[in-house]
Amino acid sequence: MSWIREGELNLIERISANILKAGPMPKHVAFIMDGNRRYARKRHVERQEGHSQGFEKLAETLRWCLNLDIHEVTVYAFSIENFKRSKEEVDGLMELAKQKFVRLLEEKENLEKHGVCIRVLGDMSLLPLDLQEIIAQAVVATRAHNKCFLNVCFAYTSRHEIANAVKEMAWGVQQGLIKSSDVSDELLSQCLYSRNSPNPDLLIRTSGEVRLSDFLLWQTSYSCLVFQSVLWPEYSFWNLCEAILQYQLSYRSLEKARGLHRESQSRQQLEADCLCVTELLQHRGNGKPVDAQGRQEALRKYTASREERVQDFLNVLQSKRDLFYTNLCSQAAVA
């Protein structure tokens, strides 16, 4: 089954979609695709069949999202916690993932036609090497596409992601790329696996569970959270419309909270920069007073140098991550 399905909505779906699109629409939607195993039990089929049906539903949901002008989707495909399941089930999920990414590589022309960029967020080192190599080829092959984005969280938990971001910042300080005073919640956001994506506007979890299960904890602080009782393989276009409607009803309060958060971040950064400038002036001026204009100019220069320093550090991180995927592709080519 193709990752990107062709086809338009039917007449009733198109009418409903146009009505929805008259209001504020989420640009980025995240899914916790829960209920595959319960679906398998309900249908009296093997667990692997439930997971396979879950993938088919993802392909269908991506088509709906494209028709609704939702151009970024993030899905929770495999948690690090899932490694605790039976070896048979984990091996089956790894094999299913391998098959689907191989299939994706066979669809390069279709992905290029739609401009689909595939990103895999998670700790790749936890995966079998052959799967790492196939994933790397898919990521590199679609890296330049920029019309729509599919972020697959695989071997992922949010706590692991945040801990990794902290390690990245500590490494940057150790290497002299950034200063300890440059560390902030905004910089941490830029060090997450999801650094290239805006935070989700809407997060949807299926199966009736009302918890996030360590998914995008940092990124969804100001997102609309919708919990639906339907099992993932049974998800419908109308379930998606219902979730979007809930987002629209919450839109104003979400935007207000996001605005206040941005203001708070800016204020905290300004206070931090002012403190650093004060310390620098005291050190350089031997206690001599500096007038307001001098302080303002020193603050401007310090802010510019901090921003340049941080951007250079982020460029190094991006290069390091790009090289990781490139090396995996090279290994695959040699093999």
Given for the second form:
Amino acid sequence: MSWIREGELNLIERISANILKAGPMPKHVAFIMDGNRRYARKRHVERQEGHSQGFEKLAETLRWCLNLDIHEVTVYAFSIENFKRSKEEVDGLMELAKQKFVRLLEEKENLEKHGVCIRVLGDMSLLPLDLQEIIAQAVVATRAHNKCFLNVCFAYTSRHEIANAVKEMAWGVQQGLIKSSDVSDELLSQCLYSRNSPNPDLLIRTSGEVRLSDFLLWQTSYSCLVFQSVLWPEYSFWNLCEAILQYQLSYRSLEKARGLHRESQSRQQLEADCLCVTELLQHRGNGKPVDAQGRQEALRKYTASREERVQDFLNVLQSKRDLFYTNLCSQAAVA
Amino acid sequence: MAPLYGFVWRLLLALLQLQRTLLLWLRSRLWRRATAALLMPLALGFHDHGRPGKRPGRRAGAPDKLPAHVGLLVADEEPRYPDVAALVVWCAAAGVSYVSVYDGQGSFRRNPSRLMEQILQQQRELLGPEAPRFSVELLSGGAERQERGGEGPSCSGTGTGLSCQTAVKVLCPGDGKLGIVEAARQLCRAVERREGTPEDVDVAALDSLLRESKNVPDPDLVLKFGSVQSTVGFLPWHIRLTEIISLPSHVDVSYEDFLAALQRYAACEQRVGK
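Condition change, the form predicted alone to the form predicted in complex with its partner chain:
Let us now look at the entire complex, which starts with that chain.
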């Protein structure tokens, strides 16, 4: 079963897609693919069969997304909490993941043709080493592609991701790359696993559950949340259209809320910078008062130096992550 | 073809909006607050001897699994204080221990005393003068702290020395992501002063920092009011396992709608990964 399904929509689907595309379309959609096990129970098939069907549905959904000009998709494949499931099921899921990533490596040309970049978000160290190596190969092989993006959250929870981002920042502080006063909303976003993607516009959860289950908590603060009762293996093109319509209905209010948030973000950044400059001037000026122009100049300089410092730190962080994958790949090559 | 598609899309959206407005209008016509006032006394027998979060007795179809912490989230509507106050009173009467009130623009936070007043008034109207009161405590978030320069949370108690059963917190967008950023900064400052290492940073450390300032359990249930399907910045760290139930509007919201939402919550099954 392949990752990219070839094929076009039928006439009615195509017309509906075009109608939807006349409105604002989400650029990035996140899925919580819930209901595989309930589907298996309902159909009286093996649990593992439910998971396989779920994967097939993912491939199909990715094609629909491409047809609808949605070029970035994030899926919740495996939560850290899922390690609590029975050993048999966890092993089965790991095996399924391994198969699928091996399959993905075999389809390299196809992925290149469509320009698909695969990213895996999560704590890789929790996974068996052979799976880590295969994932690393897939990530490295597709990392230059830039037409569409598939983010697979594996061994992921959002709290873990946020804590990890804070840890990275603390590391930066320890290494003297940044100061603790540089920590901001923006910087934290840049330290998350999802640093290279924009926030999802739309989050879809299937099977009727109405919670986020520790998925992209930070990133979906201002996203449209759509909870649908259909089980994931039964998800259809029309379900996706319905979710997009919900997004379009909420679009204007969401834009407004996001605008407000961005405003307060930059206000806070300015306040933080001002505070640092005041401290600096007090330190330097031996209590001499500084005129408004001098202050402005100092503020401008400080902001520039902070931005440079933060950018350097982020570059170091990125190369650290790249190196992690490259090392895993070369390990796999040796083995 | 493109203009035609655009036209059909506009038409479709207009129809959906019309349907939504119509439903809302019908609902508010049929279920006036009067119905709620009629039903309230029936449902109220249980507030006096209930432990927070657990409610003895079963009346007026009240569910048996109760949220300990409910978030009332007004997403994109202009907040109406009497309606929100009524919701707070219903929560308190049902035995909810913590209620967080939030709106995307932070207007409740700017005007907490007005909300307080309304809550007291609704309490008198809905529960009668002899009913036990509950305290309203206003939690100060990150943004507020900065503005006031480190001043502690302002508290205004109510009632006459009666037991506090329900604490009401007024939250604003500044408590959400900014709270996490504050906690992150605190951890980084410790590293800067060589009082800690990056290895100390984990989910538990962050959680205890974010909890210490709030001292409440994570919300079990968020009632989101308004047409926009989003949490608009409501406490991202804390809503990990929160059930999010959406109601079309908080304006003239009826007691039935509130009860139905509680019942829906009671039917939710949490698996926590399993």
